[in-house]
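The chain that follows stands alone, in the form predicted on its own, written as structure tokens.
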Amino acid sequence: MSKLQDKVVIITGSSMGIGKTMAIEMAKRGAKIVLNARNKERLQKTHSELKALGYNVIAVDGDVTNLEHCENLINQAINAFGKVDVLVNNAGISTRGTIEDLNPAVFKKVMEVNYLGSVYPTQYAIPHLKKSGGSVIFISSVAAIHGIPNFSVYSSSKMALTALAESLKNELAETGVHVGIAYVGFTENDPDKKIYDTDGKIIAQPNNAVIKAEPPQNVANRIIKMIERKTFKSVFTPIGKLNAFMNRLSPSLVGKILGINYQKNKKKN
């Protein structure tokens, strides 16, 4: 029997991508699932595809940016199922652009969501966590072990995760509750993956052409196995190990390297 047999777990941003693929592979394994997303239309389509597959699952729409959304997340999950042992705060945006080029606002946004729309969940579920010796997941990125060029806003949004993540497992290391990050790589993108642009308009997720990205069923699977043996951190893809032992080894190596691919595609642009 799966160690998520008639568990209870929240994944925010769960209406496609990594997060529905999760929510899939997990109630595959006997959990019961409670999807978030802001879009109520492509969460209900999730919903419904799970709901015909025979899974044990419901839809709560919400802005995870959001502190009432957020209470009435854990609220609903608790009125649905009586406890949550999982939350993984799955939700996020990106952007691309240099720090000269990007809309303040769009520094704001991205924070709002990657860090605070963390943040909120986990602060309202954090008693039920304790209640059941649960488990919060934050799904962080290879962006967030050494700041990429272009990419300043998201890695930095990442990285903030990292201080919570260490903070909060030693807050809750008498309690039983389980803390895990997860340093996620390039994966294959939802065709309706959206970023904001410089100016904080919604755009679709250009194609990382260059960079073999890795199936969002086995990003799941990783992040499945982490709850199961209760894993803190794990670096995911071997570039992303590579790049994590190399910045242990050598930051400032790290640095150039990056710098370095930065003017070469800043040259072919």
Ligand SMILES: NC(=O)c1ccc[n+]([C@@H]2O[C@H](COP(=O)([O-])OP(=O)(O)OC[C@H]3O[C@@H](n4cnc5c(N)ncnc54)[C@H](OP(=O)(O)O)[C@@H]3O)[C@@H](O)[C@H]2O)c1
Contents of the next structure:
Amino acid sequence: MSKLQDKVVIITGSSMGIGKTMAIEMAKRGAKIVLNARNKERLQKTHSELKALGYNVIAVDGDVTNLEHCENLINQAINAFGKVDVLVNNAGISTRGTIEDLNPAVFKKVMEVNYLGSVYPTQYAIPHLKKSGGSVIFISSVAAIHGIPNFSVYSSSKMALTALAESLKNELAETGVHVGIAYVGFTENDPDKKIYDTDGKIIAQPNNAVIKAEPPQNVANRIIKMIERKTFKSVFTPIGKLNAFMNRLSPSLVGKILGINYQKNKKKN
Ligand SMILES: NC(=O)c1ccc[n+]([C@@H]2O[C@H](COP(=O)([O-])OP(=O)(O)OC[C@H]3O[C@@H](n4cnc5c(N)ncnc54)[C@H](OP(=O)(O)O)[C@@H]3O)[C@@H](O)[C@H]2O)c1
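Provide the structure of the form predicted in complex with the named molecule, given the form predicted on its own shown above.
Up next: the whole complex, starting with the chain shown before.
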């Protein structure tokens, strides 16, 4: 029997992409799932899909940057299932553009969603996680290992989650709550995925990947392992692991390699 059997799992940003795949993989293992996202129509569609598969699932629409919505998300989970065993802070948004060019509003928005959007649900979930001895997981990125040119605010927002997780781990050390942070590698995107462009407009994720993306099922399975084994930090994908290893050995070399790649791509485009 899976360790997730009968566990109540809240996954923010779970109407599509990695969040939706995690919801399916955890539901398969007997977890009771609380879905969340802002777009009600897409959230309801995902909810119906999981229901049709026979899974025990509810959907709570809401924005992770809104405190009242986050409080409601946790309260709805308690109303429906009576406890919270796992919170996965997955909702996130990306952008690209140099620091010189990016609209200042984009810095604010990305930090709000990726950083504060992980803080707020966690704050409301902590009392319930203390009762259940559960897990809180932060979905970071391999972009948080070393600041990436053209992805400054995304890298910063995901690096901030490292400090958050490290602080929280020690704050909750005596409580039995497990804290985990996953440095997810480049993952196959949902066709509906959107990002901010340099001006702050929401655009479709450009499809110009140079690195092979891994299927979201792999990401979901690795996160499930982290919960089952109570892992603190885990870096995904061989490139992510190599990056983390090299960065421990010689951050200046990693910086140089990233710089050379950036200049090369700039000349190409
Ligand atoms: N894809 C990758 O290659 C990759 C790599 C490393 C890390 N990650 C991280 O993994 C996580 C999921 O990425 P993904 O590619 O699966 O993203 P995605 O396909 O764009 O899905 C994002 C999900 O989050 C929801 N969302 C966005 N903003 C929200 C908000 N303010 N409040 C509540 N829900 C919100 C979206 O629905 P609504 O728009 O309806 O709210 C959607 O359900 C993110 O944290 C991302 O940074 C992804």
